[in-house]
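Here's a solo chain for you in structure tokens, the form predicted on its own.
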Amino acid sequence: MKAPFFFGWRDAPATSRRLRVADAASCARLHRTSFAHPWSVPEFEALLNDPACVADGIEIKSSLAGFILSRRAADEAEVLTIVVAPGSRRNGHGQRLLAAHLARLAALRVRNLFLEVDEANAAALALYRRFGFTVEGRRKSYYAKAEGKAGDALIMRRALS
């Protein structure tokens, strides 16, 4: 079921939906816009075929504008990736996407959600903190950067129940 979201007078209506294997190429294209080492179409196909993977997206004008993927194990889940298209950022799409995903995971009886985030990604950190995530640890040199350096990841957690 699609649910319309309206983000203000200057934004086109966005539609929330679950992702399908047919979305793998769009996911790979969007992933390239945000990560130095993006995932391939076959990697997204494998994830979207995995019954443990929970995948949600938003469309604007029939085009995928953002998505989030998590993997469930028992009553826990881990956010694998979240992306909003560069032209759609700073319009609340990440907030709407994360809120819908948290609700879906809670409905699936996930009790704790974990993620890793680049400690230098101020926008992502602000989003996660706004949603009640707390820092639980750090992974040194976790993220490979385009310039050949490595960045630390913060491990964050949020209780869903």
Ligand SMILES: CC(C)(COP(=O)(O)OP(=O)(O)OC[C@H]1O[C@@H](n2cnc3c(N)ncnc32)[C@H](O)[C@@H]1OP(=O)(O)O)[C@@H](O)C(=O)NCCC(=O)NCCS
Given for the second form:
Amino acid sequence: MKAPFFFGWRDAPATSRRLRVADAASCARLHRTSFAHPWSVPEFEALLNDPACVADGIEIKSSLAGFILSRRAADEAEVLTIVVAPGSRRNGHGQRLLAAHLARLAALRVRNLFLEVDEANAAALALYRRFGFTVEGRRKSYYAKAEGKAGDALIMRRALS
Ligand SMILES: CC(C)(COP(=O)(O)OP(=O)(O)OC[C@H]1O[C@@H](n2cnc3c(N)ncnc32)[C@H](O)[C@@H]1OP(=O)(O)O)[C@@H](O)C(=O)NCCC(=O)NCCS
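Could the form predicted together with this ligand be given as well, to go with the form predicted on its own?
Zooming out: every chain and molecule, the one shown earlier first.
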């Protein structure tokens, strides 16, 4: 049986690599740990099979501990999702993933990378700001919440060249 994602492998070495269709089930398992509306294995298979999608993962002890997925269109791309296993966060893996991903997109001649983030997602916002993403727009009341007011989505952009 595979080890669960939420172990805190703080001292284990992490390696980054491109994702393959065979990673769909691991992606779905990991995605489920962090999002209210998780994507299914077939959805990940379709994304990982799509030549427009660029997907990078990070492995610790042969298990996927995080990944990032973007979709390209002409010289732009959009981050569809990024996640690091809850037990492995604040260990630099998000930065490692994003750095590898930006380098790959730049090599593919992507000039602008966009993403959408809940303005209440402090961890993601701090990570994106650290990498030079700036706010380009806002979608009001975009994220429905179980309780309280719906949150705004921020549209962020980072130039790659
Ligand atoms: C966002 C996410 C990918 C960050 O991954 P991570 O591996 O913890 O990130 P890192 O350890 O590389 O942290 C990078 C920087 O981001 C910021 N950061 C990360 N987590 C933070 C938190 N909980 N609070 C504030 N800042 C945070 C810090 O500036 C951090 O640098 P530091 O640790 O040197 O201070 C992770 O929190 C996650 O998977 N969240 C759930 C999924 C999600 O919300 N994805 C984004 C959707 S838009």
